[in-house]
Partner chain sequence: MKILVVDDSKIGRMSVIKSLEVIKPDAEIFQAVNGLEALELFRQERPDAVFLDLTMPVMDGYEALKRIMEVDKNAQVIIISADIQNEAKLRVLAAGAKNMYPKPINDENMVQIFEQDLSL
Amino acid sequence: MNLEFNEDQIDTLKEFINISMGAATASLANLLDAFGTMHIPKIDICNSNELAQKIESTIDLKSMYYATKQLFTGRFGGECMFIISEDSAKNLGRHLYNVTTPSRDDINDAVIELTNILTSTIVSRLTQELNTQVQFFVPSSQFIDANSIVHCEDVSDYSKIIIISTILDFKDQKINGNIYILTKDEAIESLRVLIDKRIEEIYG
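Take the sequence just shown and give its structure alone, in the form predicted in complex with the partner chain.
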């Protein structure tokens, strides 16, 4: 299977994610009654054993994090991972629950809700274009230190993975986190078909 993407394909994938992320940010903005700043997504196609390193480079290794993962299955299947620092998660809990000191349960629920909205919006948008269906699973959240996020990522079964990462950023509310969409094998193929179709449409 050819898993290399050329420059045009990566550019197109970025634009897809950008548009999906726009929808996700709008959903969250609506929910939080806030304004989110959009960031340029990053695409990494790498070997699965490099994932830990990629994540490590985007977070502060001394902090505690809520790491939430959500699985989605179907022709375009994979995992969405949302990593948010303890402080950001607390702020999220505060805003979502309108309380000054949210409990651990409140924070967990808020983080899960956020992940769900992000995953659903981004992946739905992609699958809509792919003309396929996905099923979403309940996200599960863990409160862990940075090193454990990296360690617990055992993805040795995956050969090549695509890491799509971007930042969720609500400046006024001091909420920001990193989003990773991890897909492999057939999902990458599906993605390529979609991308090529889009390129064909635009470039003719």
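All figures in this text were calculated on a predicted structure; none of them were measured in a lab. Positions refer to the first chain, counted from 1. In this text, the rigid core denotes the largest set of C-alpha atoms whose superposition between the two forms falls within 1.5 Å. First, how it differs from the form predicted on its own.
Shown in the overlay between the two forms, fitted on the rigid core, is a CA shift at L182 smaller than 2 Å. Core-aligned CA deviation for I195 between the two forms: 2 Å or greater.
Could you drop in the structure for the form predicted on its own? We only have the form predicted in complex with the partner chain so far.
Next comes a single chain, given without company.
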């Protein structure tokens, strides 16, 4: 099984991801009635046991986090993960529900609502660019410390993982979070095939 990407495949994937992230940012700007930006996405292919370290290197290990995960299946399947700090999540709850002190339920609902829009828009637009479709599962959310975001069982079925990551930033509202799209082995091979097909269709 070939899990390596050449330069053209990486460039095409980045282009599709940028389009997807742009669509997601626009959807969230409508939800929050605010201006937001997405940082340039990074693409890493790593061993499954490196996932926790990769995520922990991008967040504050002293903070608590809301970690929301949503699985999707299809020819290109995997998991979308959105991680937002407790402070940012509180700001999200305040802004979305226009309350001074949002309850834990308010905050959790706000995070789930944001994640639903974020993940469905990014993955749907990405798979649209790849001319394929996916099915989404109900997202799950946890309020946990930084070291508990990735569990051993989360990666036990993975050998290689492709990590597509970016940062969502609504600066004025002090809301930001990290987005990760994780996919593995067979899905990585399928992704390569889909990208090659689209390159052929676009450039001939």
